[in-house]
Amino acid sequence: MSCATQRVLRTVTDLSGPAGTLPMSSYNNSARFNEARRVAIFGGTHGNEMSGVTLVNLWVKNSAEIQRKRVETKPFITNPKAVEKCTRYVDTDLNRAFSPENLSAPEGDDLPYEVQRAQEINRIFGPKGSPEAYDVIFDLHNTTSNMGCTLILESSKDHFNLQMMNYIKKAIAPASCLVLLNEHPLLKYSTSRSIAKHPVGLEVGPQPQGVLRSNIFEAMRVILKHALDFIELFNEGMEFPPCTVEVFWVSERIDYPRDANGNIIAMVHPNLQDCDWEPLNPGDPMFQTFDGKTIHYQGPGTVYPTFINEAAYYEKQQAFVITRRETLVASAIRKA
């Protein structure tokens, strides 16, 4: 299969959960967490990402298919000045804005839109880092990098999370389903689901910025739908034994070569593009410059770049990311 074929899940006919889980049962160490009864779903948080901004406002009119036993869900357009718009952001990008300098900044209408706005959610689904805040947040996002289906992990210490994250796996195969990990701590950054206990975020494309497809649409659908099963399943007392979660760890930013005044002079190469989870080998083509020299990637060893020639990241100085390949260790979790 070609770097350029999509990445993306096949509609899932099959809705049982996936096997590896089982009924209350004893495992030492086993990590207890409270019931995870207050669910939010954001769309809209870059308001051209149109997958998360269509099913959002389709729940918000009838939530049926989003409900679960012993769970509140509740869907919610983060941005909605920016989806009127179908631009990804008014001020500032929302995405950016949950730092404690802008959530403790003195309210007013001085401040950029996106600010006054995560002020405001941080009040409804927080306040972060707070007992109150919401359990679980699913951020929902589209990408125009051939990254397919990607969940994306916060902390490596987050269990819950990464127990979640492998009953998806599971539950979707053979479909992929990838999980990017970003907590570096120079990369990292201050997202909207950040207000949650349990953050989680889901690119999925290739998908145009403003446009709807139906395969993405419905691979970010029953993405959502497995989550919250198994939420769900956790409420009801099912214990989820050990497991290990392959991770793509998130370790540094490459920006497009420019020149002195700062302009861009090369392009992601055509060996690279479109090659998301594909290894990146010392020597490899990186960047074809405009009058068509090959500039090679010069790490010290085999790395995997993602977000590729995303759309949204010119204006973040970034052409793709690198991510190095690792395993995780999740502890048996159960509720308290």
The other form holds:
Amino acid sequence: MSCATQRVLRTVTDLSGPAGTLPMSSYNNSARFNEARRVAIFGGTHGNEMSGVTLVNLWVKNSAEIQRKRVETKPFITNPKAVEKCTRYVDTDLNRAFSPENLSAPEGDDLPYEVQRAQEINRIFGPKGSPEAYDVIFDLHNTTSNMGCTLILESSKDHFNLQMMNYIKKAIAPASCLVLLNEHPLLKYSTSRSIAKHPVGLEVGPQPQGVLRSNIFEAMRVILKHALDFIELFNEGMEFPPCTVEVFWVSERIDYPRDANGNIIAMVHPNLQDCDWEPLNPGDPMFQTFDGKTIHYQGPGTVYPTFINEAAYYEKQQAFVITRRETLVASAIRKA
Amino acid sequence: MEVDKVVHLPRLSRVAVCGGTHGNELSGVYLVKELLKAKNVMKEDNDDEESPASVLMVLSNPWAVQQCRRYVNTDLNRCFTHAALSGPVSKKDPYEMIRSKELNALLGPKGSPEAVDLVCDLHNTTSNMGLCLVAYSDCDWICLHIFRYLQASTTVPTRSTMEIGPQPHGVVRSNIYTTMKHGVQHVLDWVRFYNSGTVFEGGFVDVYTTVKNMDYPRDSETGNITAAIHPQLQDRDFCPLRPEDPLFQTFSGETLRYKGKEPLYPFFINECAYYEKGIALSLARKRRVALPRIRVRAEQEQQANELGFASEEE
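Switch from the form predicted alone to the form predicted in complex with its partner chain and print that structure.
Let's see the whole complex now, leading with the same chain.
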């Protein structure tokens, strides 16, 4: 744990009252981060998630829109073979391939395509965990779930990212942008963006795989614009006061009911379909069997489901993911 | 057409319900699997059950279903031309070309008296088309009467293979599945009523006939699309598209407008599988078709008609 983070943890409990009303002296306890000079925008980590593919291709051709003072922003197609075939992946899911085992495996053509790709990406934008790694990576995704605009956070202690997400949420209000936090030791996975010091996932839906919807495309574009604005302001020396950020914290994965052979025997219930982020209470309908029977949620309390009926998760045994609503406090931050 | 005249049409003795012609269009896949399961259960319970029409349930493209892909080598739903169906089978042929010949042997041969009388082929689309029936002729009174019966039986917007959307490929949505399940049930009910001699009254149906397809604007060098369906057109399948209405929105925000001279009806707007076929949307004319009264031919008529053909009962 860095000194900056230790200082933040000690001072977080001292902070009280709404942000902006604290006396100037409290800001001496701002967490300091290096300027974010190297930023990457990944598209096509899943080759059939079209908003990111299209945006990155656009920006590779003409990067004017993503230029900011004091930042080098690199748009990059992470899985070109999958993009060419308009498929999620060729051999294995690239967004699960950045594990320490894969990244340290001896190189070779016999490795699955995506593992080779992960090693290559780690060379260019990493190495993961080292001081040379990129400062921020935005990884662009779409989902068939009705999640709207979602920012995905990998650590509850990343105050830089928390402040960025707070900035984005305020900038696009009254339009909604929610934060999903996946820090669960068993459910978190090795994403392409995890190479960076500050990984940020952008997930916008609903959009079918292989389809480009202009409203979804524009929404993702706007979020990125605000994210890059934040980085520019931060690099120029702006101090961001303490703030609170509501997050949806991943706690459990729920699979479809299956028969003894592993075949799905029920669908997401019509009352739950498209109700991402809405409360699911014990006793509420959850699944509907093919012959019309309802299966109810039997958990102990109210939860907030998301990634409801994501096409790519049938093979990962996930009908939806359960989250708890929490409020995180982000300390003030400024550049070192 | 004389109002009181009844057109007598052949009995529908064999019906096929096909799912998974495209392996990632999941409503049909799951429905056919369920119907196959239910049929096995019924067979166990009641071997003597006699149904007026025999109904074949078929999973058309099992390999594509297993991989949850549209197709393995080539689109199965384009492999049923006479040219594709004739000619020897080779192991080197694309999987779907081999499969179409197998299906032709099972359900056909196409164009012969042995062929099934009706095929109900189940599809999904990412376009906002509601429940849509695709027929191949505006004189196919059977299909058009089935469509009228469906229209009266369902609250889902219905236009006259059953195409139900919108649903992403690789996903099963319960409301879409249920609509398809009821749709198939209504079709089989109609066949039963028809075979038992019900007279179906004449009337009018609105049909949409394809005029042309439109592709996305593309980059001349890379072939990549340079615009998306305009937000004001997205999801407006079967709503009239008039000259100068917005059609596409370029990635730099410019609106491209429809330059046709007559208003037409767009459908298959932003269907995922059609990007590779160079189709952003299809355009149709709407027309009213008059349907005659119909009923099944009586036994004697049927036999007289079959003289000269090899009967399948024989």
